[in-house]
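Form predicted alone, single chain, as structure tokens, below.
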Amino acid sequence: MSPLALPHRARTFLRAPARWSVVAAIPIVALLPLVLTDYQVTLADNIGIAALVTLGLVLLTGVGGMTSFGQAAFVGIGAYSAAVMATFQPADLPFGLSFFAGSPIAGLVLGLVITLSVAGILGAITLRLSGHYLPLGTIAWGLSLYYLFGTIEAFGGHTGISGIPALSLFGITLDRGEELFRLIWGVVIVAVIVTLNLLDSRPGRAIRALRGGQIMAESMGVDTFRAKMTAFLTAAVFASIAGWLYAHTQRFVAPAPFSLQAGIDYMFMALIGGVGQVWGAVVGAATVVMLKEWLQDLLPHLLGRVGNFEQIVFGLLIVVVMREMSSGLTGRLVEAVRARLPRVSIAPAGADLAAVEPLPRCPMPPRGTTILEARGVTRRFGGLVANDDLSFSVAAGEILAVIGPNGAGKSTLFNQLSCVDAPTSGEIVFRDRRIDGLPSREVAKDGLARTFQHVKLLPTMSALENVALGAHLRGSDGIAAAMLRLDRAEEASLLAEAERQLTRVGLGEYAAAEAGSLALGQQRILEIARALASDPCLLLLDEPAAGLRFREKEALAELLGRLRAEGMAIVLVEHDMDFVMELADRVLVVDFGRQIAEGLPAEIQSNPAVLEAYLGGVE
């Protein structure tokens, strides 16, 4: 059954079981303090604060693929801002803040402003790093902020700030454990809802696309740096709010809880709970906090001496979890539940997709108009010349095939045409605009879409959402609309377009399937559907027929023929000569990076240079 055929109420229920878990959590939070002891309530408060910080790491690391050990520093900014506004006299505060002395809300706002400012600067520097340099960078600034807290005399150095009054909000004093419990866990639930809303949106898909590789995401029109900053700043905000709650819960602030060790502990929580699962933040925080309390009491009795033995146990536990349960405790539970439930659509609630109007399309250029032109394109890698003075053009409504032996420079050429790479010399003109050197997302806006030689999909996302990623540039709702769930109309349109493109390429019945579960040939077709969702006028296909069976190749050829008839220009790299010669209008042959022939398929098949260099002399 097509996902669009599911009744609205069924789609609403099946869409996100995590949302029903949020509904279930609300009465639990309201009633749990009535059955817990004071000690247990305090422990639960600590778990909630830790869960809020860890939730940011789930978004940043588990979803966005960016490892950070510096989140504890943002907790410190929130905590010290709360402590300063709660304990400093008006005369001790800077001009403009003295009027708000003693206000916890002012402490929260101040912490958020400072956190966003600091995180914006650190993110602009750190998030441009890659590989192991990124986590090392977060360690560096995490240590710097930790030592800054301890060296500012006004903050009491390493002694800290004490005497923070009980939290009072809107005339209500929250000085009992159960009241703070409901506040803390109410904030956690709101943060979970906001995170779920964000992930279930166009900006959320952009963040999730980061794990599929920046080249793929940028080619889909995603501003990857902006997506990274979104995840980074959201995680920092969660940490800052957790720091504010910590200050008013402990009523004492010192640098130790915001050290690098604390940052590592938060990462432990994310890994143990399930760094890719939203509720993994809560499970991981509860596991680590309670286990630490239990081990700190048990191990000294067992070993006969006092020490930080629980850290040794945590280290061993992380090794075991990463080996046996790489997806964490929550991930293992979700996998077990999914294995016993039928796969269903993840179409969003809030709209009947079958009734959604199609997204507006840009008109195709007039048939025969030159769409793309390469002029003397040369690409050198040191002494290696991958492309040597290549010149050709492709017109609207034309299929140009690029063929050549392995290592001839075809994929290098594709990367330059799509602005993933830039030529050493020469020009590339797309729709009368020189594009060489531009970011690939810029040319995606103008109607250039591509697939990849090695399939680049998000394997744990459904086929429907993978295709919706291709329509990223056709939406405009931002982060705030996503978090507040005000983007439902646009989201319905984007997913409806994804469904149409899946049906168009013959994969409509697989809309709800995880992309990684599809066969290789289906994944290649899925990439074409994703490219078509961007509404292109030029399609670059890198070996689209590889891995397809005979009937699938026939269906692909029929699809490309229809696209050509609509006026779309297509450039394809392919090794299947029968497929190429029956489909292409013109063929360009390259060998050792040089253009050796160009012409009609019949001309290429009889060209002596081609027969010698590529076809092995077969007539």
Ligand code: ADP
The other form holds:
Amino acid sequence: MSPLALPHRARTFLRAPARWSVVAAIPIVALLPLVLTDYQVTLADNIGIAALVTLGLVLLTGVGGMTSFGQAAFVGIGAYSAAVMATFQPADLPFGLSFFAGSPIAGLVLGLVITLSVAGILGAITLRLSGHYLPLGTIAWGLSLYYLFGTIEAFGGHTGISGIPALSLFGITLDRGEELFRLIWGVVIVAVIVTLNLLDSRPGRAIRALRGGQIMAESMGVDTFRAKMTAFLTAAVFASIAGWLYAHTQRFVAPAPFSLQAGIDYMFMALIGGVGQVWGAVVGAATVVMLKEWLQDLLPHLLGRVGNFEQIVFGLLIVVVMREMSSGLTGRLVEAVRARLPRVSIAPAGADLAAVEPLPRCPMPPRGTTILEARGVTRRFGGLVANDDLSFSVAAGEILAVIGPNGAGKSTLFNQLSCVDAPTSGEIVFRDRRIDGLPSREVAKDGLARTFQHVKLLPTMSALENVALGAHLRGSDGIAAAMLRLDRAEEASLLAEAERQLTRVGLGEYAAAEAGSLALGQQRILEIARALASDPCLLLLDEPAAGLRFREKEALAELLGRLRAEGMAIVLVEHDMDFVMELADRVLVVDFGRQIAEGLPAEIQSNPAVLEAYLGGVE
Ligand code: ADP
Ligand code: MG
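Having seen the form predicted alone, the form predicted in complex with adenosine-5'-diphosphate (ADP):
Complete assembly follows, chain above in first position.
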């Protein structure tokens, strides 16, 4: 039976309940205005608008790991574009464009165009920043744009723009609270659907992979800058649309709601909702908006005075909640809820994985051709020479073992071979092309795949999805296709390939398990499956057998033997000498960064220099 035909738990998936929650949300949105008071409807409108901004932050911060305090500025761009366009008279615009004056759709489009341009420039500058520089950068632009809104004369300074006419779309005027409610929440639901679709797709996996570290993601072929930009622009677009809705709901805009403080509030909403939870955006927005309302009503009663006390109390609450968050309270709550949700199949209705189009494969280079060659590779870290003039080659259908004591420089060598790091001097040639200094995703494209000594998996993602990330370069559907779910055929092929590789390494039954829940030895094997999913011709394995039990080692040796028979070239670092000597065709021994011996396993075992390095030898 083909592995693809296995009826598999792989098709169960944790996020599936979220999809059903969308279906449940639709009648709620349709019916709620009938039972809510006017005041409550207005409050719900504000919550919906805030939820849309927060949803962008869930994607950006919760999923992608990028912190932004500047989202309110994008809301401002959307709101001011809407306000300006809506209050234009035909005579205000040049001939030919006068048709657009007063058009809310034109306001929306204008807002999106400006938002994308501004976010594109800001993203290009700030997304390459690491650590604290990114949030600081977002604060800087948040402040600049806020002051810009107050400075531009046409925007009415700090008094703002009033007299925005009621929203009129396709001949229907939406001027009642309940109509706006349905529009706003309709947009929120669409945004939730689009976000869920994105997360459950190839470009979405790339964004989620950012959490696993840039090195891992790039080694899987992910263009991390592009993945960051995708999340950043999506979040900016959500914020801009929220601004458009805001302008047409309030019928008045002034700079205050787009200040840095608002940006911090949005971040707080994302935190409360449990960053990373799509519906958490709604929960967080509702909590914060209602809490602020409530504090505004309550505090003057308690304190007997009017003032901005709610801001002070709110600030203190933030501190308390942050403390709770860091102890993982929200995370545990979310987990508890998740554990109770039923798992539902994500396979497209009626889809049969056996009928899925298999991904095309690259032909293996003919056995015996040199795949990889290192020429005088040297890597210095300050005064330390971690690799000292290493030269060797590997051919298709060959297993080369690199052995040596801890700290000998083996992992450093692997990093250079896979272009995670570049040699200080020397050359590396992979498939007749010099690769040292290239980005690692470039060599991944050419068929080099690796695993890491310190496992780099996405622990909360399923084993299947982790492996599918390895097949990233074998798909091409982008963000638009993903959001509109036009990527299902390709996605099915990618998941089927991931499933095939999982089965191949013997982890088929764990497809739906979270990667972090597997034993460490299994996680190493999972990394091999992920590497294999890229259809490589060269595999670099850094201590793949560490932590494996005897039977698991046997299975691994058998798998590597099969891969070699298929013509794959394998370089592996391993400390288990029985494993190495039985499996490897040739062995390279390094000590203190230098190559002290190279040859057949039998030669190495009796080499005096090697025995010396191992203080008494390998026996
Ligand atoms: P091995 O994998 O053989 O155990 P490594 O390649 O990890 O050894 O390390 C070789 C030497 O290089 C060690 O002394 C280690 O401390 C040093 N080293 C590795 N990476 C770095 C780095 N990024 N900066 C400074 N020193 C490093
Ligand atoms: Mg190492």
